[in-house]
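Shown next as structure tokens: one chain only, the form predicted on its own.
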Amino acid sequence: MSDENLNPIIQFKEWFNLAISKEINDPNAMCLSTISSDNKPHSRMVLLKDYNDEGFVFYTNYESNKGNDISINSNVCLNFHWKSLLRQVRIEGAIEKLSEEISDKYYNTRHYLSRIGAWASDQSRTLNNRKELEEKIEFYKEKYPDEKKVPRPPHWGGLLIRHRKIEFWQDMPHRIHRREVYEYQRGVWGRFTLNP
């Protein structure tokens, strides 16, 4: 087996490109699972913004529930489910913050109101009413009226999941599914098959 065949990102790229062409909505949507301080699992959908041999990237508010969970336990799991392809990809790894430079670069590509929203929203915290949020949005629009000059909030940025295990699951007739796993151990990738 060649080294190329032991690189899970090559297979992920093939499946992801197919999902982009076939999935109706958000082929980059992935379920992120974290563990809270009281050992309770939390899952939510986030959007993949980049991936490479280093890992998988998304952006968020670091003070959100997921940000708090990650600060306590950096072990996370991702799951892509592409219903139209009858395929899933499950990824386990450790998560870390991206550099401020990378976060700034992506933040500045976002729509003006999305950048304002990053300032206005106390993500995951209780909102008394919608008007309260709308007033905060107006406050930050007045504070940053120049659409080209909205600084990135210090509590908002990118996260990288450094994958250590990736399972590629494909639906097959009679529930005899295909499950191929790549796992990184002792500095090298290995590949094996699981029973359905």
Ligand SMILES: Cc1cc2nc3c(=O)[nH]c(=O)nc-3n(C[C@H](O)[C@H](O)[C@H](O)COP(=O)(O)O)c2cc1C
Given for the second form:
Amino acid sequence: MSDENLNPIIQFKEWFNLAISKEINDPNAMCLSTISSDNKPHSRMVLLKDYNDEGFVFYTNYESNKGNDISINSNVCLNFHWKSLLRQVRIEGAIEKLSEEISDKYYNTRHYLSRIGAWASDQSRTLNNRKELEEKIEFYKEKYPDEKKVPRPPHWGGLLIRHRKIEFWQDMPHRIHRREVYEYQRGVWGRFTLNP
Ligand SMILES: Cc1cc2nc3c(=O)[nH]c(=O)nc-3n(C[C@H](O)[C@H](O)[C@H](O)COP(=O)(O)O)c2cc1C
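Could I see the form predicted in complex with the named molecule next, after the form predicted on its own?
Up next: the whole complex, starting with the chain shown before.
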């Protein structure tokens, strides 16, 4: 079924708000899967920081493993599992960098030490020992002593996943679950259901 008024974000908002009220921890935690240059999938958790009709946003180090993966292949998926609700949401789409302005705005809301950490951590690179990282943290604290003046590292910022397919999965008795899929094709959202 296609319908110009269909919008999966309306349903996502309803489910996400319920998750916020029920989950004991990190209702915004989502599994992000990417594909590396040797065609292998890689998954890790990240935190959803914003969402709207454009897509789903999180923040990271652009030079991390995930950053390298998406510079080669922009197709990614997200997965939320809200255990207390017995619900899963699967999202597929293409990922792109957010504007410098949006990344700056979010970066500046972060705690001083998180901003320093974004400078100090070569995310996904080998760390010889913890001391090495602690020394780098001290180095950047001395470099940027004024908490109000820590610039955003150019390698750190936001990413937007433009959703093109979203599946809402709801646990039902005796494993006769409900699966409802929204898919964007030829400029409109369609909706269909799947066998569990
Ligand atoms: C609940 C949870 C939330 C996380 N949120 C983020 C996040 O928002 N951004 C981020 O870069 N890493 C986040 N991490 C760490 C990532 O899972 C991962 O270790 C890191 O990004 C490096 O991944 P990569 O080497 O595949 O690039 C989170 C981990 C957990 C367990």
